[in-house]
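Next up: a single chain in structure tokens, the form predicted alone.
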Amino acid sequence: MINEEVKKDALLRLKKVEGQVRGIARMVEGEKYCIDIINQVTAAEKALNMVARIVMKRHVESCVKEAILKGEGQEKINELIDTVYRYSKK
């Protein structure tokens, strides 16, 4: 589960994406540059790619090692194995 530490910094980087998206939307009311466009839209990517990391290294610190302890660990394990799969594929 999220603790208080993960949900403080997962919030904050989310606050400052939802910054990020809001601006680029100006952006693109506001017709500018489309290679700046990009820029922009790739930032925000990098910054959600950072929340989603922070998110799956808790997990495993917390989910996936507690149910390896109690000896119910592979389905965690696979549910992880699918996620870093799909994340990489981005």
The other form holds:
4 protein chains.
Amino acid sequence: MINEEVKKDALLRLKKVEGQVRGIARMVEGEKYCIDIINQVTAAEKALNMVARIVMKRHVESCVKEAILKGEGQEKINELIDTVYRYSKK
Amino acid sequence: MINEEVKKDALLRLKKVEGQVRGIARMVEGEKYCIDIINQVTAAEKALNMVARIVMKRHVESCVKEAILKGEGQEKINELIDTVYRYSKK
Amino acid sequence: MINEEVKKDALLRLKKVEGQVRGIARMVEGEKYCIDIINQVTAAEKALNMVARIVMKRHVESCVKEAILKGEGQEKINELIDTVYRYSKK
Amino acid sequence: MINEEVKKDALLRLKKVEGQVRGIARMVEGEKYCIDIINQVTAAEKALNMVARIVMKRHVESCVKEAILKGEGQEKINELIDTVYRYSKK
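Right, and the form predicted together with another copy of the chain of this protein, after the form predicted alone?
First the chain shown before, then all remaining chains and molecules of the complex.
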């Protein structure tokens, strides 16, 4: 469950990513050097991954934790692992 | 060197990513379920990675190829490998 | 805390990865086609990532869960997030 | 096409990865702390990725370059991009 602190942090980061994506579009529009464009794309990917990180941390601190405390943690744990290791399925 | 075809494709994809990022912000605003937010972030990361892919393909087809044909390919090859394998440096 | 089931599964997978790595060495020795070698390396990376996945799942089901139940979960949660999102540090 | 230099480098690295994988198995056998095991798995993944890196560099310097010089580069370029961006298919 998102709280105010994570919401504020995530929205700020997402605003920045939006700006990065528009910046990349301007670089493409201006036919800038491909490797420079790709490096900016990688930076935006990393910034997005930070959003996933802070939201996941909050998720474990709230939803997963509460489910565990109620003795119903397994489903949340499975979901957490599936999300984090999405590229290596059983 | 970006050409018209790749420019058009990349700009279209970047527009979509911008929309995805705004959509994620709305999910955060609306305190949607964390895992759903994270899955949307992953989708936006993948869409960005596709932009890197099409720009890199064009780069190899133009800048790298021309440098090789002029007998000056090594620097471009080193740059290509550094960009693609950025998380595993020597 | 590793249990018998995860131990058996992980050891089996690690044995297979060892075999994959030796197989890649034979391909290199035999100067096989580079892309075929790289695809085998990627397969071995994925197999290793599966080991990380099953060990992490067990970790959350045991160490993290127990710490949460004892009211001492925060440190374990921070460690979990740091490990999983190692490429996107704050 | 693998040359002697890359062969020697790759075989040395693969030998080390084999040792790392056996080391991880000993950690699992000894029921070491899960996060320590996972960190060693990540290190082995990175070491494998370095093998992919040096083989790919050699591939671009030889097979891709020669195909470009013969005017037959497109197929090799497509293969290169498919291999490197395997997680983001069109």
